[in-house]
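As C-alpha cells, one chain now follows by itself in the form predicted on its own.
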Amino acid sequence: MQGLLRMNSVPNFLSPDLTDSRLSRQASYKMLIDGKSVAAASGKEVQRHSPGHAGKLVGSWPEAGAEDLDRAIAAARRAFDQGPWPRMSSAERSRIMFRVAELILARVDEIALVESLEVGKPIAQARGEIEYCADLWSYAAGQVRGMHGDSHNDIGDNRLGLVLREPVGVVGIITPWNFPFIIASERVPWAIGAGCTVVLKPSELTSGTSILMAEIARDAGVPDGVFNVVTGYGAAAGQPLAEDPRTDMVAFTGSVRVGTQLAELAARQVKRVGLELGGKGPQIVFADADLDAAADGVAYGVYHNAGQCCISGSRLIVHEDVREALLERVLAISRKIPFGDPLNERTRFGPMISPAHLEKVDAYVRAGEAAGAELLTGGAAQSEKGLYYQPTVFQGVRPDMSIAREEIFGPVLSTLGFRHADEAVAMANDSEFGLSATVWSTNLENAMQTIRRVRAGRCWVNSVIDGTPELPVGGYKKSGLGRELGRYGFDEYSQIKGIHVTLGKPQRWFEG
C-alpha cells in the first residue's frame, strides 16, 4: 500500500473514523439450506474485513463445501419436484413476496450498515439501494399475477392451441461483492415469482447481506427449500451449481472469464445459463449537450460506488467543440466530491474491495501513463487507513490503449474526442463489451438516432446509472446473455409448453 501512495492527500478525502462505534459490529452468520440456519459441514468460516476502515473485522461467515452444495440443491430440488410453492397459486406467491419487501422496507437502517460495512460503498447510498431493493420485490410480486400464456383459436375447427408458463427448476444463482443485494433482489424475486427453487451463492467478500435477505424471506412465509443461501469461495460453492444435474439453470453475474467457465461447464448438459458479465460503457456528450448536467453525470457515472459497477461510463467520448469546457467541469468535481469514510453522510465514494483490486486498478493507471496518455488528476491511492483510490482522469487516450478497452473497475475516466456523430458511434462500439451506454445531447432526434445505433443493451439519454424495476437489463456481445427485471426478466425463468389440442374424433391416419 504504500508504495501506492505516490501524491499528496486532496482536502476532499474523508478519512476514516476508526473508533466509530459502529465498527464493533463482528456478525456471525450462518447460511440458510432447507428453512435452516446452519454452519458449514467442515466448521470453516470465511473473516472479511472492512476495505474501508484499516481492515477492520466486520462479519464472517461458512465456508461451504460439497456436502454443504449437496443438502442445498437436494433442499431445492426437493422443493421444486414435491413442495408448495411451484403449485400455489399467483395470488398466494405474489402476496408472500409483498410480505418480503415491507420486512426489508422495516430493516432498511441495519441492511445498508451491514452493506456499507462489507462492500465499503458510502452509508447512504447503501441506504437508497435497499429501498430500491423494497421497490425491486414489490413490483416482481405485483407482476406475479400476470403472468400468462396464450391461446390459439382459429387453427381449425377441431384444433386448439394452447402456450403454457411453467417455472424452470432449481436455479443456481451466482452474485458478485459490488452490488451484493441489489443483483439478489433483480434475479431472486423473478426466479421464485415464476415457481423456480433457488440455491444463492454471492461473493465470498460480501455474504452477510444475502443470508439476511433469505432469512427475511422465510420470515415472510416462503416455504423451506425455496430460497437457500451457500457461501464460501466459487470452486466449492458456486461451480457445483452448473455442474450439479439437478440444478436446471444457473444465473451468473461476474466476470467474462468465470462467466465463460461456468457457461461451458453448463453446455454439457445443455442447461440453461444466464450471464451479465463485464462492461466499458461509453459515455458519448454531443456539443450540443447541457454540459453541467453532463459533466455531473459524467462523474456520476465513473465514481458511483468508486467505480466498480459493470455499467460504470468509464469512456468519455466527447465533442471536441467542447471537450475543454466539459473537461474542466469535470475535474472540478473530480477535485471536490467528498470521498473516503463509507460510514460518513457526505461521502459520495469509498474504498476498492480488496488490497488486490487497489493494485489492479493502478497498475491500469501506471499502463495509460506509460501508453501516453494524459493523467489530468488523481492516479494513486490516497490513506493508508482504508483502500482508497483517487479519483482519475486521463485525456489524450487512444482506443487501442488498455485503459480504453479494458474493464478497470475503478474510479478512472478515458476520455476520447470526435468530431462527427458516425465517428463517435463506432468509437462507443469498438469494444468487445456492450452492456451500457449514455447519450447527452439537447437534440432528441440525435440522441435517440444514435443510442439506437449503439450495441449495448441498458441504454439511457441525458442520464447515467439509472434504473427503474419496469425496464429490462442485460448486454449485448461478451456482456453477457439473457434479461433481468421487467416483465422480460420472468421469461428468463420461465419454460414455455405448446399444447395442441384435437377437437371431436380426429381423422385416422390408416383405414384398415
Ligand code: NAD
Given for the second form:
Amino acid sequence: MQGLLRMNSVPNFLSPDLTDSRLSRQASYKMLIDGKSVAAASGKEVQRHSPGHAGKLVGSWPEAGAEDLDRAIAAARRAFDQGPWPRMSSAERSRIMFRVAELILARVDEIALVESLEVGKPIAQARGEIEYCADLWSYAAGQVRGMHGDSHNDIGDNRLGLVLREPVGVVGIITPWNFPFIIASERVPWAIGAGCTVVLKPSELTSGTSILMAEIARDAGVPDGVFNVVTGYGAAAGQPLAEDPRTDMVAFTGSVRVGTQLAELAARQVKRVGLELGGKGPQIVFADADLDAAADGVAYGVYHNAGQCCISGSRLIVHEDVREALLERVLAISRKIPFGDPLNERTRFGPMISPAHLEKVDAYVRAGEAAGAELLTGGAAQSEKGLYYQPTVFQGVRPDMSIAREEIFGPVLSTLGFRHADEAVAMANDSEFGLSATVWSTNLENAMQTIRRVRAGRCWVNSVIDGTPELPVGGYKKSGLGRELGRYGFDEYSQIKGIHVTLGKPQRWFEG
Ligand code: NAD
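Moving from the form predicted on its own, what structure would you give for the form predicted together with nicotinamide-adenine-dinucleotide?
So here's everything in the complex, that chain up top.
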C-alpha cells in the first residue's frame, strides 16, 4: 500500500484490528433529491474503503452526473420559489431545526462510526464531533428567531425607511473530506435557517454522514426540496453548483485550487461565493508561557485529525529562551501519543485519508530534510495495515522552506525560533494564508496585543482548535471569503433590501 515510502515502527502505534465486527458494515447509500432517496441516473457508484483498515470496503454512494444535478437544482429552485420554507415563520423553521438537533443526538454512535470508518477519525473524537454538530443545529435553530431587518424612523417626516432581511435563494454547498458532518453543520442550518434551500455536495471520499444528515432533516419535517444531497466527484457533481444559473450562491470549503476555480466560474454570473480554504496556522509561544499547557496544545494543534485540519497549528513559532524546554515536552508527547486504529477508544489520531495524500505528506517531510531542517522524531509511514504516518517534529526550519509555507495537512510540526515579539508577529503573518492562529503567554496583555496584530480569522489565546457556535470562523487572505457561525453566518446567506416608504402626499418632481 505504501510502496516507496520510508517505513519504520514506533511502540505507541495501536495496530488496527482487521477482525473488528464493525468493519463488516458496508453501507449502501442513496442521494436525497426532492425528499426522495435516489440512485444516480447512470446507476454508477463510488466505493469507499477504510483508510485505517487495509482498505476494507465500508460504504458506497451514487456517482452523480449532469442529469442528477439538474434534478437536484430544479428541486431546490422549486422549493425556494414556490415551496413553504422561505415563507414560513421563523418560529416554524426553528421548531423543525431543533428537532433535527434532537434526532442527531439520538444517533450519535451510528453517525460517529460512519465517520470513523470513512475518514479514519478516532471513534471517541467522532462521537464528540457529532454531539457538537447537534449543538450547532440547536444554536442556529434558536438564533433563527432573532434574525430581523431594521428601520429608519428619522429620515424626514414623510419618509420611513425599512431594511428587510431575505434569504439569498438556492445555495450549493460543497464540502471536503476531513470534517464532513461538522463542516456541513456549520453551513446548512444557517442557510436553511435564513430561509434558503440547499444542494449539498460532500466529498466523494466521505459522503455517508451528509446523506444521513439530509435524511434526518427530512424525518424532522424539513419539506421536500429544501435540503438535497448529491454525491460524486467534483467536476461532475460540484462544478454545476457554481455554473448553473439557477443557483444563487456557492459555499465552498476545500483547497485553494478548487476554490479559486469556482470563484472564477461564479464571477461570470456575479454569483455570491463563500470560501473557506487552506491554512498554515502559527502557534506563537512566548517565554512566559505555561510550557506544559503549551506543549500539550502544540501537540493537539498539529496531531488532531492526523493534522488533516485546515485550522491546524502546524507552525510552531517559539521564543529561543524556551525552545529546547518546549520541544522536549512536545517530543515526549509525540513519542507516547497512541495513534493508529480509529476504532480503538484510546487512539488520539488515525490514518491519512488516501494513498496519494500519504505520499504527499511524506514528500513534504523529505523536502524538509533536503532543505536542511532537523527531523527530531517520526518522519515515516507506519504499518502495512493502513495509511498511517508517524507524529513528526522538525526544528531549525527557515521561513522560506516549503514545510514552513505550505499546508502539509499531516501530523508534521515545523518549528521556527524568535527573539522579539515583532519578529514573531512578522513570521506569523508571513504566509499567504490567514485562517487561524494561537498565542501562548501567561501575560494576557502581551497575548492580546500580539493576537490582534496577527491577520487570521479564527484565533485562540492559551488554547487551540477550540470552537463554539457563537463565534465566527473564516479566513483572511487566501484562506477565504465570508464568515460562518454566530450571527455572521446568517448574513452570509441573507439578502438585504432597502425600502423607502413615502408617507402622505409625495413631493412633486415637476409641477406642470
Ligand atoms: P478539494 O478542494 O479537493 O475538494 C473539496 C470539495 O470540492 C470536494 O467535495 C470535491 O469533490 C469538490 N471539488 C473538487 N473539484 C471540484 C470542481 N472542479 N468543482 C466543484 N467541486 C469540486 O479539497 P479536499 O482535498 O477535499 O480538502 C482538503 C482541503 O480543504 C485543504 O486544503 C484544507 O485546508 C481545506 N479545508 C478547509 C477548511 C476550512 O474551513 N477553511 C476546512 C476543511 C478543509
